[in-house]
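Only one chain is given next, in structure tokens, and it is the form predicted alone.
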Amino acid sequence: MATVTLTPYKTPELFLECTTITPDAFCGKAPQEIAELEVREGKTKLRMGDYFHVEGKAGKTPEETEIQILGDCTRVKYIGFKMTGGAITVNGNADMYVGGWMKGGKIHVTGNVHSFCGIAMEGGEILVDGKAENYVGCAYRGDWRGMRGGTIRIRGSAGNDIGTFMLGGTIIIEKNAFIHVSTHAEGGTIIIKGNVEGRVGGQMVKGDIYVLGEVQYMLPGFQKIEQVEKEVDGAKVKLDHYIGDLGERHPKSKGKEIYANLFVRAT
């Protein structure tokens, strides 16, 4: 892969919207052309080069292009916006909307991410070494289409509203989560390796949730039906299997209702 290196040298006074930090926008361009790409600080239109030193070489296609960001992006939003291929590595933290609406490629953030990571994601992979805030893999506000494909892995903890309106794909939280997991979901898989406080699977129609720690407050709409042993993210675990949300409408297959599945580590 051809690699373009961005080095932040100026911290924006407001937050910087960088929908152009993608292999799709960089491919086929020389460093001086990438430096001319538009970014926004509030309502002001500016250049990529006003905030980042640009070095290296982009590939001819998104798939042949890698972006390395050598510095903190705590105030930089929309990294990897709608990307279709290639790779991005953020060596530090990143702000909201990392990998928003992305369709392919890989994003690796070595620090933490703010809210809406992987919002409405359709494909590709996101790996965050630190923690995530709220709304991982969710739908856009007012929309019913959440994450549809791809994989998000958060090696730390996450906040609330994970996978809201999720339709497909996989979210893995390697530590704890707060409340509202897979609310309104109609597909997809969420694995939480730590504990969850509550409101897990509310108004969920289809899909699978695995909690390898404890759910402090179970919703009344889930009914335990059996105990099973399954392999979850490479480890065999004994789990209590619940179905639900029993208060919601559910599709039928061959005359039988299809429910969402909640698996919680058996005690």
Second form
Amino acid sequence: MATVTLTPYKTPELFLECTTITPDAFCGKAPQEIAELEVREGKTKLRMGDYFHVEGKAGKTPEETEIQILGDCTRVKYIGFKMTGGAITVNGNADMYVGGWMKGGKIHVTGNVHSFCGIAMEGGEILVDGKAENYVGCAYRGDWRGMRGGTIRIRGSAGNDIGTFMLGGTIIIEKNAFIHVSTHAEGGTIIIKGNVEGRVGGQMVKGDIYVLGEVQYMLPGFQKIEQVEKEVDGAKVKLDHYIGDLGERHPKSKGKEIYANLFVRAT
Amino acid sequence: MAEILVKNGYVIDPAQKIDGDVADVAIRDDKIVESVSSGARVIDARGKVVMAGALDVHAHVAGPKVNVGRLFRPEDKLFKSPEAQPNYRVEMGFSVPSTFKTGYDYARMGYAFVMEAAMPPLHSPHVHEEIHDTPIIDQAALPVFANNWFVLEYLKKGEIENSAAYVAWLIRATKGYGIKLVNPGGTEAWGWGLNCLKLDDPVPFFDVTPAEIITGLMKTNEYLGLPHSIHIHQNSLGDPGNYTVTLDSLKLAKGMKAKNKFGRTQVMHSTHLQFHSYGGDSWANFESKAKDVMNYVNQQKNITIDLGCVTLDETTTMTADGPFEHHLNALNHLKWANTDVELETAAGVVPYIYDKDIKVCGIQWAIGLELGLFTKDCMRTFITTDHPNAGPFFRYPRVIKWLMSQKAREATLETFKHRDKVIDATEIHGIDRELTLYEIAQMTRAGPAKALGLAGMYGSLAPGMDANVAVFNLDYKKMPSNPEKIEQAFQRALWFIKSGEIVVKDGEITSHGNKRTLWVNAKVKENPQVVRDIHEKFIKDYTVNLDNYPVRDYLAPNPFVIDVDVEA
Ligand SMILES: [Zn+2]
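Could you give the coordinates for the form predicted in complex with the partner chain, as opposed to the form predicted alone above?
Let us now look at the entire complex, which starts with that chain.
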């Protein structure tokens, strides 16, 4: 694996849109060429080199390329946009759309991320050591084709609208989440290790949600059917098993109606 | 005085029976003329095809349901909107493009006129504002009538004169162009949670049948002598087995005569016929009935049709056929928007993916093309995709490619997952007909111009016509063996001159042109009963005041008004 380091040296006045910070865009390029890649500040087209010192060496393919960002990216959007392989580490915070439409590879953010982390993700891994704002692993606004694969792990808490229209993959929030989890989902797994205020699984057709803390306000469209013991993210827990959303349509598989599953730690 | 001479092209102009003659087209200001002075700007069209500007008889490009499509489908713009360009407006969206993209894309394909196919009368000010916002192309809009309370009441009692007085008033008030029917009676029945799927299904409360509505409005149209005939989206759209209903409706035109001074000969335009030519009784045994339907269309000379071709894209369906959209939503479970327009109509919007790997979509694709290939009269058969219902309008060049090349059709069939099942349920595989450029020009120029009563302005290159001239990168004498080149040529005209102004050069927009809105000013003898009925209904039933209802002149600031005098 060859490593390219980006060192931010200037804070943009607006926000930088860096859809080009990906192993796919970097691979096969010398640092000088990477510095010429386009980034945007508002409607102004600029060079990567206008904000970052670029050093090191990119691999021949995305898989062989690692990007280390040595500094804060609080005002940088779209890190890892549509990436297919390789790795990115952000040593600090990142703004919106980290790993958006990502297909493969790994992203590690040591600080916090803003909203839309892993939006419409298809594969790969995202690890955030801090917290996330809203729309983790959600669908693009209006789209019914949400996250399809891959894993997002947020070590801190997350805001609202997690996994909206999710179709596959896994989202793990290690602390609390606010509202709207797996809304409209038709697949995938969401694990929330802390508490959720409410609106969990609204209009959900298929998929699984685990809440290891408590749900403050349950939706009336979920019905408790049993108590089970399951291993969740490496730990055995006793869980109340609910099915829902009873107000939604229920597709059939092998003659049986399908429901979404919500597991909440048994009290 | 601006003069242009389009020199030495292969001219294709069915209205003058010209098929590939090498000739010049002379333009002075906004008209085509016999000749121009030596100072004229010369466009060298040697070795290229020259046609008049095209006309689209049926597309949904302006108005509230189009805007609902834009609003509720932000994902239709994602990664699909070209970047901003210097001097011109940013273009957005795919299946429901922005007004600017709409105008630009039509111009790039050499289209001069586009009919907005369904204007809800109450929302006609919005329709006109959007038309005004769409650059370059001339436009008109068809207000919808077949679920309108006034019309239902007059036609139930067989009062054609009253119906005509009301229709004339409404066309004037909305600055509309003609009479559109969408699912006659069925949309009103939807207000009761019902539908009219057959021609004798009575509309609840009004107790009038679709057959009576269709016949009544056909008579109304000819009583008024409007430039266009009734323009009908029939009952039972999209249902397996609906071709019998389609034939029943077409038969209602039997014996009817067109009465107008615009050269129109049809009394009924049956739109997006693809959606109405279905056999089978379920999606499992769904099959094409294009041949049966076209056999009838071919012999019944007083009807015209447009195809409504499925282009195999992800698109957005939108129609005043409210119950149909509800039904579609139950099939695909995507988003659904629905609205009721007071005494007049309703509408629904649902995204739809015509997936080449789904058998039904493949059959639908075949049906649209079969209609075009089974026609015996290209002057009565027009190319559309019912934009955006069966596909976006900027796929017309692709439809033309399929119609002109068996090789292109076979290549598409080869990509289908259920190729053999599609072949079994259709006739497309056995058809070796390849339409000629002359026939394409009939289907996109001379034919629609005549059917719209606009043959004196559009669709031909004869002197006196509006100066709408398109030059395409095709050699008439040596058509490309690769059908993709046909699509490319029609996608981006080399030149397009609209109303005497060069608006496209090398496929790129060069001017915002000078668009016009066409509307029909139908004047009838004052009819006191209808005047009273209108006043009464506005007091009793409408949420708006009568004075606030008509489209103000400033909303259609570039009008071209066609006067129709019925008193005479
Ligand atoms: Zn339509």
